[in-house]
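First comes one chain, alone, set out as structure tokens in the form predicted on its own.
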Amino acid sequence: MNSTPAIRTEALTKIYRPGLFEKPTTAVSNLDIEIPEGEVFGFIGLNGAGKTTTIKLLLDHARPTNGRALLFGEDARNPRTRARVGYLPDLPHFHQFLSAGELLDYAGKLFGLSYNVRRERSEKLLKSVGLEGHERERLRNFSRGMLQRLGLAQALINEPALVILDEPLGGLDPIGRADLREIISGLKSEGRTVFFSSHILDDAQRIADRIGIIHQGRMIACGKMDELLTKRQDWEVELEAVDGFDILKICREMEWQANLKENLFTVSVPDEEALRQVYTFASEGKIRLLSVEQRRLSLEEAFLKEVDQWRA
């Protein structure tokens, strides 16, 4: 595998200076990212955290105040390098008088694709994003979700090695989001790199290999899911009561949450001391332990934890 990362930023910084007497705004500050080829990287943060500005810097839609961005080891300002990139902006806007097929044909022409290649790829992409049969329909008749799907298709018309998606899940219904997750998985299986921003953390948790959390322009956490979703201090225990032992009474006294289904109890045990008490009940023959699982943070919980620590 190529050791050159698909994306690398070095102390990337963007400061907006709106006017002589107005305070400068730091949108991105000393951002260091390294994303190897073939990885799906999720970039999450609050509104205004710097996600879209970072993407603009990667695509040379904005110039950095300091630092630099590299794509495949070359300066991101190099047009030849950016030709290997597919891009879906947040809330894509297209000419409403065009049809879906005409938009994809135009996008293909920008990359110098031949007529036959444009036609073949357009048909394939419209099918893959769930817009088969809408090739001649005018975009003025498209819903926001349909425009989002079409935007993804145009981002893939050049068969890019790197796909950059800014809030790709916005405007999609649950079926559309599931379809997009499948498409991104397919891109990964083809060896392509995907960099996406999102505020829909459940979907990000499902599809990303690594997650970066940006807050107030700074990367405050970055790592694989197992690294970010650290284990919590509580456990979920599945057990059976033996000889009429009243486990529900114990749970009420200890303020443990318990659910009963088909003679099996699922008990939420809050800490290690409580877990030791459960093991004591098992050693005394009062209960039969079936499973003990330490719970993990969800991505939303990990995100809020990191942001709260930064705020503190």
Contents of the next structure:
Amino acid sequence: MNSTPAIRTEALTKIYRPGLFEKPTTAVSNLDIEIPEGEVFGFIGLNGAGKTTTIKLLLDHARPTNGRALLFGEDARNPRTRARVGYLPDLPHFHQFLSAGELLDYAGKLFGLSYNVRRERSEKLLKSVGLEGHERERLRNFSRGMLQRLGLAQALINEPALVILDEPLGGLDPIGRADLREIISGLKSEGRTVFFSSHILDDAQRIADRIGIIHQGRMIACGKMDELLTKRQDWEVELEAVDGFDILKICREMEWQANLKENLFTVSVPDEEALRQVYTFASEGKIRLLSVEQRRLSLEEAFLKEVDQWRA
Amino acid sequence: MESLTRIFAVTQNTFRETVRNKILHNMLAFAVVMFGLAWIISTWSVGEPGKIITDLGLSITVLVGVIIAIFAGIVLVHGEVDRRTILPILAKPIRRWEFVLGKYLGFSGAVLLVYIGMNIILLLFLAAIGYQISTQLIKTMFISIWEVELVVALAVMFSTLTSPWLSAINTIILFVAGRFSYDIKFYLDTNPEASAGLVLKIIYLLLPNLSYFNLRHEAVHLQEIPSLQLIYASLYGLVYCAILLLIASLAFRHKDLA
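Previous: the form predicted on its own; requested now: the form predicted in complex with its partner chain:
Now the full complex is given, and it begins with the chain already shown.
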């Protein structure tokens, strides 16, 4: 694998100065990211955290106040770097007077693709995003979800090595989101780098290899999913009661949560002391233990924890 | 070569956008109605109807061309930024000056098409009433294209700098000032000792001199138009448009996109 990262930012900072008498706003502050080729990186944060501004700085839609952004080792301000990049904007807006086919053709021309290549890829991409048969339809008739899918198609017209997706899951129905997750998995298996921003944490957790949490323009946590989703104190135990042992009564007394399904109890055990009690029941032959697993934070919990820690 | 391909892609897309714009169709219909009115007025007036239609018709074509140039031109770049359609375009390996030039060429091409269409309709009107089409008229039609193209360039430049309303106001002010800029020269020639003469001279040099492109008098009264005058006026128009586009490109070069 190439050692040059697909994305690298060094103390990247963007301060907006709206007017003479208005207070400057720091949208991104001293952001350092390094994303190797082939990685799926999820960039999560609340609305206004600085996700879209970071993407703008990566694509030279805005100029950094300080620091710099590099794509494949080259300054992101150089238009040449974008030849290897595909981009889906947040809330994709395209020319309403164009048809889906015309939009993809236009995108292909801007990459200097030949007519045959444009035509072949357009057909393939429209099919892969589920818009087959809509090639001649004007975009003014497209729904939000269809525009999102088309946006993804135009982002892939140049078969990019790096795909930057700004809130790609917004506006999609559950099937659309599942399709998109599949497309992103496909991109990863082809060795492409994917950088996406999202506030839909469940999907981000499913897709990303690594997550960066941005809050008020600062990266407050960044790491692999395993590192971020640290272990919690509680345990999930699956067990069977032996010889009519009333485990539900015990759970009620101990205030443990329990679910019963086909003679199988799933018990939420709050701490290690309670877990020792469960092992005692097992050693006394009152229950048969099937599995014991320590719970992990969900990405949402990890995100809120990091934000709370940062605020503190 | 790659640069030309990208410029052409933007040009083609902008041309398509403009010709599919209903404002353009409505203005073309408006021009035809105005030609009809010019014909009615010519039948009521004392004088040769052909000359009256020529005079009014040439004014109508320029006026309609300028209205299209201003009201569609002022949103040309600003509209792309405002509607955020520019984001996926500038995420591709295109330079900003290529985008501005492509937008200008596509839009001015569409305006040119409408302008030529209006002039052909005017010629057909004149032919229908039996008026002899003169070379002066054809030359006047040719040279007045530059007036419209220059207003297109002004509108595009302001479109990269400011909001549509301010762009419209600025473009209209410069168009009107450009129409009268020759009067500044006349004043300076007749009053060589005028106070603030240097300032007036600078203003005269900076303002677009649209009188170079207004040969309506010569067309109506069949006065000689030297070919050198056409070449000089065309070069002036070309250079002025190039300077305006250069300013637009420089202004747009580092602009943060919302």
